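There is one chain below, alone, in structure tokens, taken in the form predicted on its own.
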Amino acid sequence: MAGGERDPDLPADRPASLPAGRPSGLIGKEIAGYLLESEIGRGGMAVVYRARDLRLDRTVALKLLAPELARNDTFRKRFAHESRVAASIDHPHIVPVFDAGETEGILYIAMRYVAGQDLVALLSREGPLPPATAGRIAAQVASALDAAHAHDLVHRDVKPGNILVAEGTDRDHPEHVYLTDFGLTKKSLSLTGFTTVGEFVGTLDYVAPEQISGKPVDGRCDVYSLACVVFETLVGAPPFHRETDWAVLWAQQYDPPPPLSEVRPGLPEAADAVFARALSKSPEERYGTCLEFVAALRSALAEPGTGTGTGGEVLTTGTRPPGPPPAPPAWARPVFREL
């Protein structure tokens, strides 16, 4: 559909396409028992609103989906599977969905609404992460996406957009992330012919390469963009980044990644043979698993000398020669009496 042409089937003070880049015009409006508020992210398929629940009154993150999508028989059935399948996981850090359905012609998903901000707007603020910092975004990432496949749930889209990041609960845990977008895979558009041969939905810059190939996927194609999100919050860009998007897909399928140690001067050259697992053009060459990925990466950033450890400790180099200690200094000698 052209983006300034109108469907006749909707009705007249509905945008022919939500996602399109303007105001879709719906702030205000009830839609399934939701009250849109305000208007928190856009997509090439769907619009994302803050909305209130009207039944439960509490704040919901509403994804109305394009209308075009609701025609195509295929697409209605796979996301009312799928809707029901991420919604059956019980994860901390997963987004519940609170309820999917359809109205009026448009697909609706509605999520828990996380207040916070997502990774790209921390890495945007803070610039590259501290090793421990990136190390506890990964492991909740990689537990959600394990999680996932377990249900056999692939999610082909892991990028810093669709992780948020909220207010953890004590200082050891400093922030708690949840992995979203799981309510719409990717695999439902590919099966609708909203996609064609050889076109993949993703993001450039974390796609895996046989994804660009368009050949079959499981859980690996989530460790490959895992690690390309983790490398950008360790040194602030994605291992593949380029001038053009051809490069990028170039690079995806045929460059190898370039060593963490180079990148960021300091950090253990360990950790550049577990990106290069990672990060591998070969599915089957790659951690089984994501938390076996993050598991040998934080082991590698702690290695002594590297100048951090994954839980925030600091690790240095020179340390005491063995021997006795040092006796105490003057104003703790009340305190520590020679035996």
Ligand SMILES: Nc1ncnc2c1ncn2[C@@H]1O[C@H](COP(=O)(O)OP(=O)(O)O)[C@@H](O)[C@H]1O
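Please give the corresponding structure for the form predicted in complex with the ligand, as opposed to the form predicted on its own shown earlier.
FYI, this one's just the chain on its own, none of its partners or other molecules.
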């Protein structure tokens, strides 16, 4: 695309963050042989539409890079990278990519339309999930992540918004889960950090300590993020939920996770040790694979619970000792750069 050229169909005042509720102006338009039918989601980088593939006459999910970001080379590269990474892994729990390209300055990825909802929507509708359901969802995400790791790829953005839950095949498999959004995926042991524009758009609730401090990352940072997500599916809030981004960054680096059995009385204490290990500050102390973590968790959750609670309570406990909180360290500063 030529520099900052704008598609004439797009509203001139459209902000980079594409806030929800704004009519996109693209519904009913055809892009690269896909007829846009409705908007189904948006994240930090893109808007996702349900669309009709006019060549094959089927429904697809069409992900379009936000028009403002399409002028930014970093985002363009990341978006193109995402389509290649996602397409390179053939796995039942990774959304298959059908097609990707650029037309009239719009970058797109066409992929399987997942009829369902992401985990953010599911949790806000259902609240904390029964342990068996949480375990099934965790196992499917874990197998997708371990497959990515086997390709020497680290997802680096495991969070509820990137986990799609569709209806399963039968009573034994009530849900089918897909991991999506490979936009931040990197080769194992590559350096991460905050220097890339937009790296941490959105929530910090699932970011591993080594990602925050800019150390090399490998698959164990996904183990950590997955553990944050699974914790949330069980209690309704991630383990290091705090009032401000500064406090979340601090907690991810220095606070111990609250024991699961205290946050949701009734869950077995055996699960506390599993989360303590998966959420270790040091990657060496975590489980070696995501499935190892989930297997340990599911067997801990199968043990009898200790308390008498119904397990439905949602409490968020802070673990900070009394007294004023320490000043946030200097390394955290560039995180809040605006797009």
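What we label the rigid core is the largest C-alpha set whose atoms superpose within 1.5 Å from one form to the other. Positions refer to the first chain, counted from 1. Since we're looking at a predicted model, the values are computed, not measured.
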query: Large Cα shift (2 Å or above) at R76 between these two forms, core-fitted; finding: yes
query: Post core alignment: A66 C-alpha displaced by 2 Å or more between these two forms; finding: yes
